[in-house]
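Shown here is one chain on its own, the form predicted on its own, set out as structure tokens.
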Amino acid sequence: MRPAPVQGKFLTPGVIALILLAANGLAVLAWRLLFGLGAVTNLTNEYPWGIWIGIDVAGGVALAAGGFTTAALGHVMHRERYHAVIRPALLTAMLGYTFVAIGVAVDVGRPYSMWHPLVMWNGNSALFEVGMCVMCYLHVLYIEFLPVVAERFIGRVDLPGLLAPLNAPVDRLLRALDRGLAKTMFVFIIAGVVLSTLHQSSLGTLMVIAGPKMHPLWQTPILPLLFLLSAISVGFPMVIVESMLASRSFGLKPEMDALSDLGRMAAPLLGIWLAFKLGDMFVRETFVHLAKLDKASLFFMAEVLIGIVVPLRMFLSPAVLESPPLLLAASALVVLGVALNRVNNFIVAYTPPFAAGSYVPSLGEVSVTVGFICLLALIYRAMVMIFPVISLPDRSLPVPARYRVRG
């Protein structure tokens, strides 16, 4: 098996549905850029952020953690057998962080001022540290993807017409990049892992600053540690979900040997996250708030039970680890739980003391978020059909009927 572009039709009924949803989101986004945040969102001075920050940015950063967790596993720890899932995880992280940056630009009142933090430093700001780390890590991800681009086009550069004289220079440039990155890639891999641990935890620091505006079930001094642990915990399950969905979409057999091991490693990581989360709750005695059965307590219990306890028990079962549908279900629960955790911290738990009402996302906000998710899926599909990202199985082996694309 080796990475190669996936062959097949790009347009399918599902892809057409994604295109329509993405187009709707882009239309609403254009309206927001033309007429401002107030024309599309339900944001106010009391609630300055909503799902564009809670889901698109905070959730997107967490769910893109598969990039640095698999990089640490495959390259830093030299687990060669997991190399088949590293490139798909890298592509998912690269696209995820790209849309995180776009999400921040969309939510900022003046997107044209996004460059200011580059020259107007504020070392006392937690958000400044997050912004700089995300920006640097995004560049690192694109650099890590360059060898895939070089592998695809080295010896195959065929520019048409007036650009034909550039074929040889471009090919030489690609070969030089490939040789140079082969010797220095370890620097970027280590930098990516370090940068990820920094900004994953600093997002928690941002909410610690909110103080009494946050519900006690989530407001804790160790919130940066909990954010980091949750990001590490969701890394492998997110890789499993992405790999399973891609395999099913293209009619490929999933890499169950590697994916089962990732699920097996996810169990202790979830256990550590759960231990710190429950331990903090008992140390601060915030469990008393669970007896109220209000919105906060219900969302907190859903986050812990659906996102940690149930998938943890599933990952401890050999039958789940050997079953593609059950392994996908367990991993999807972790992804849902971490996404819910970010929504809880940034939206559910956030209650300004003088707010006249509560925040409910507008249809425009939901449309942009759904559109971004669909657009990310479309770009991912296009990228794996152009570049050698997914390791293709031996074509001499039959593909089980349940993995084949129908229609």
Contents of the next structure:
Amino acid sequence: MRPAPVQGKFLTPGVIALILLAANGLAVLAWRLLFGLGAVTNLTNEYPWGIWIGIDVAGGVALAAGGFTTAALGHVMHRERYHAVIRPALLTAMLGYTFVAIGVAVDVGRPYSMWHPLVMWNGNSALFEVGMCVMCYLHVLYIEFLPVVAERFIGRVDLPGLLAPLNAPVDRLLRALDRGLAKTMFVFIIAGVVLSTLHQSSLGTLMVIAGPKMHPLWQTPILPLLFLLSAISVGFPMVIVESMLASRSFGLKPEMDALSDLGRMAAPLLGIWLAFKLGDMFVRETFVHLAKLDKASLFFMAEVLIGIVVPLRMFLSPAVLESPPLLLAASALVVLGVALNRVNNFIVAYTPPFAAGSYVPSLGEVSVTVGFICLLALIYRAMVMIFPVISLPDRSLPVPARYRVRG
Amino acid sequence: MSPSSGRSSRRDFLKTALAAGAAGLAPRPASAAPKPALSPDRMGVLVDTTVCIGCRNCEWACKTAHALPTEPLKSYEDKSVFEKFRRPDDKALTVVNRFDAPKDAGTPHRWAKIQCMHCDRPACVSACIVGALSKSEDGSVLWSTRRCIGCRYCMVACPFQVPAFEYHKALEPSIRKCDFCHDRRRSGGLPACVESCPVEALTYGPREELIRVARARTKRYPQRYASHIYGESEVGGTSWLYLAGGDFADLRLPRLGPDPAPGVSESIQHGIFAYFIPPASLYGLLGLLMWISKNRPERGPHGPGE
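Form predicted in complex with its partner chain structure, per the form predicted on its own context:
Below is the entire complex, every chain and molecule, led by the chain shown above.
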């Protein structure tokens, strides 16, 4: 087994659908940039943050946690058998964080001022910390991906036309980078894990300052800890989902060996998260709000049952761990649950004291969010076809026909 | 801030001043970041809602002073606007609302003007990613267009739900809120609303002094006033203070505790960082783990190796 570019056709009917949705999102985005946030979103002075923050940013950061959890497992703990899933997880994290950055940039009112936090610091602001950490981590992710680029292009640099004279210097640069990074990569890998734990938790600190504006079921001083635990819980399930989807899309056999073992680790991690979540609920006696059966309590119960309890039970069953569809289902539940948790924390829990109505995302907001997700999937597909990311069985490598997309 | 002023007898003030990290008084606690010291002479406004007649002159004066489009003053006599509860927004930095008066008030209505409260420990200042909001020495909480990136985190943080955003601008959308007429006051003037009030429902003066005045009024006319001064202790104290004839909740002023508005978020933030010791330790620990596990044969659920 070693990673290689996946062979096959880029365009399929599914891919064309993704392209259309992405184009629709980008068109709406252009509208927002030309006419302001108010022209596209349902955001108001009562509800200043919507799904672009709740899903694109908070959800995106959480679901990109596969990057640092697999790096910790594979590189820090040196569990070599998981190496097959590290590169796909790294690519997901790299693209995920890139879109988080783009998501923030289009949500802020003055995208052209995005560089301000670099020089205008406020150490008291949780958002400042999140911003700085995400920016650093994004760079770390790009550095971690450089060896993959080097592996693909060393000795094969072939720039078109006028740029051809640059072939040799670019090749030399890639070789130098590759050599240098081979010796120093551990610095960046550990930095990636540390930066992730920092901003995954600080993302939880963000809403603490909203104080009584946040529903008591979610508002707690241990929000940073809950955010970190949930990010660690969702890391492996996200890798399972994405690996299964990719192998399905390219007609490959899922890596069940590694994936079952990742699934086996999901149960205890979910258990720890659940324990802290319920413990916090009992310490602060917020369970009284559950009895109201209103919007908040239903969303809270959905998050706990669908996102934690059901998949936790599933991951404990050997039958689920051995069966690709069931493993995928359990993992998908965790992914949905954590995404719902972020939406709950940033949107459902937010109850301003003077609200004329409630916030429902506009069609434009949904278009942009869906468009970004589709664009991410398209770039992921293109990247695994260009770069050696997905591991293929060795013996069959030169036979591209075997990996053609089914159907 | 001079050390002697920090030893002021007023407990509330001392508490907020210390919490704000009054530099020079004592070694700062490790977790507190430097903050501008609160001046004991900072100004405030006392809003006596039992005096207000709902003429809305203050709304007109505010718009005029801040170059916001407004109808002529005459049109403000129209009382139909009171049928809807209004909030300050990007086109009106202060608004007056009408409420039902308490039973024995001798008048069917009460009015209350709302605007930014200019907190002593503002959540918006703590939250702002680029420090575009600041608490100035004269009491006002100011917003700087040079720094703002339009992230709207200040709006998420504000316990009074005051900052408003210009959602329909693609370029340079601003956060709009009352600036306590900072420029007018600096050149010796009064806040526009205070100057325009025909019944002196608004009193401008040093905050400490206003609290004394307010307490004297509530003592002298216990039938007329509720004993509480809204803003004296709410979210660590605000520059704008309110007197009412009944429950402040009837005027839709949010019920808030005495803890400073940023709450525990700053302690969490500084706890996680604490001079970068926790992140650095984690880095070291992971490095050690990496080094130890490097040469160890792998043991998975399927036995050693693969």
